[in-house]
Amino acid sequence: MSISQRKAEGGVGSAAAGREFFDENGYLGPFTIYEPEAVQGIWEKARIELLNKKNAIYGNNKMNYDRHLDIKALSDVVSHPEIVRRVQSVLGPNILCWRTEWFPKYPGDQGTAWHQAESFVAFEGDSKLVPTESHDGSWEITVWFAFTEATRETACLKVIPKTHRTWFFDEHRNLPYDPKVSMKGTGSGFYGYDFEKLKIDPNWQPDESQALHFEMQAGQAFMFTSRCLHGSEPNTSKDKTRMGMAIRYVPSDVKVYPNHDDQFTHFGEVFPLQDYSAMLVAGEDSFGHNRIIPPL
């Protein structure tokens, strides 16, 4: 089923029905953020600085992860209003974005498989998060962000709703990295980590029937807990790319990395944390967790 131009978040219109809508099926979107003619000048600019890593705070990574800390228009995404907004109304007033990832999709790519995550071990090392409160439903919100259109065609994103209620795999089994598994090659990959070996039961396969594919204009967004099953088909067009930003949010009593002193490894690169901070998008940080920085 594609889920495509939606006038409503979920199917809901206030902010209390949305979020009941999420605690429910775990996702809430898509919602317009620019028109594409404006996210299209946006992506332009920022591209172009992409390619300059000087002020990269992990230096000249190809994964250029966090380039929202030194890239003014990537920072005025995250923090826009009508994104933070939604995620207040799920996690809370007191929101910091602690990272940023590019999601491309290229022509001819395979699909990234069904996967989950909360806590972000991404497959080596230790807990990336660590909330120190309670939490009523979920603690942890991921934004994909469509810099361009995102259709079944290109690849986009896929989830089987209500799926955040059970785990189906254990995130917190470490893997090796190993860069002949891959999205080109056994299409349970995941540059270079094979989600099929972190699956609890063997034996379970997803329920594609009940999958949603969201198709997205560029300049919208969607908004989803990363415990809830998602992922994404092959690009099968000839000359179009599928690009998206994941951007993570936590509320502000979540400690972020901290049982990476220094570093941390993934994809098989280094991410030195010297230069790290997570950024406060909305209400204030009364704990003191983390080393943190408002919006450029």
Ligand SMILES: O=C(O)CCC(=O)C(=O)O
Contents of the next structure:
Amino acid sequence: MSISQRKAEGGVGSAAAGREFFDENGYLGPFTIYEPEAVQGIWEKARIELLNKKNAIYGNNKMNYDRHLDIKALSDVVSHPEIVRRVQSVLGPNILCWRTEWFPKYPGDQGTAWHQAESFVAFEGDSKLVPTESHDGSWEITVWFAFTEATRETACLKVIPKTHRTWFFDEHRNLPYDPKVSMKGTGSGFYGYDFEKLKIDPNWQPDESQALHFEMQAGQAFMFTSRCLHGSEPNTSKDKTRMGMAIRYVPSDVKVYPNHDDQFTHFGEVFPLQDYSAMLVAGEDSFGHNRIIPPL
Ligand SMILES: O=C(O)CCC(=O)C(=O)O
Ligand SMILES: [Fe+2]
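Follow the form predicted on its own with the form predicted in complex with the ligand, if you could.
And the full complex, kicking off with our chain again.
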């Protein structure tokens, strides 16, 4: 591992040191998965496949979640050994990818407001994730994978380290979806949900001076627990789109959508679950809580 890469991982080399850093800070990375030229080729093909929703499990759904279930190139990213081994260092040997989501920021787009999550009620219905074993530390991880470069100008991810130990938001409250909702004066929003309404203390304000901004090259990945305050600032560029894919992982004891037999709704879209499976990217599933498939 090069010195710059070790530095990029927060000064940690071994898996044990990585785990310690993650437990302490709530994140790890960024780390390089593909060189920028390689990921550009993957992205150019994948974005065309994303337009074809013939085999997409949610049909013609604008969110385009979970396309790793039908697009081989995305399944390859989700199950990439360099991502999976880092996830295993925190979650243990048996890993399910339970969701992939898109986070584009087009030129002029507002930022993503500070937020936290763990069981992903988000923002209608019930917990989407329910662990059945006790866990020492985090039991869900998001790996934010950069398909394009992400800079301060184009809305790179920001986090406030160590905030994963305190809940500032109540993710169990439901919120109505209203595409017209905007979060006053912040330049940020939450895609039609007023995240401010989830604040436990309505007067609390995040300490922006503690925020770290993680610029990333295309092909890099950043790992965090969604409990750690995270978000992004507006894309102030004139012509640069940044595209992130959030890959969400849990250990195999976690029940996924246990109270959502048929469907869930999110961002005004309906997601029927008849064809849904979690993807077992490492280890085994001795629990049998979820329908699972191997990588494509
Ligand atoms: O990309 C962003 O702006 C936010 C990403 C995010 O909230 C997530 O991956 O959970
Ligand atoms: Fe998030």
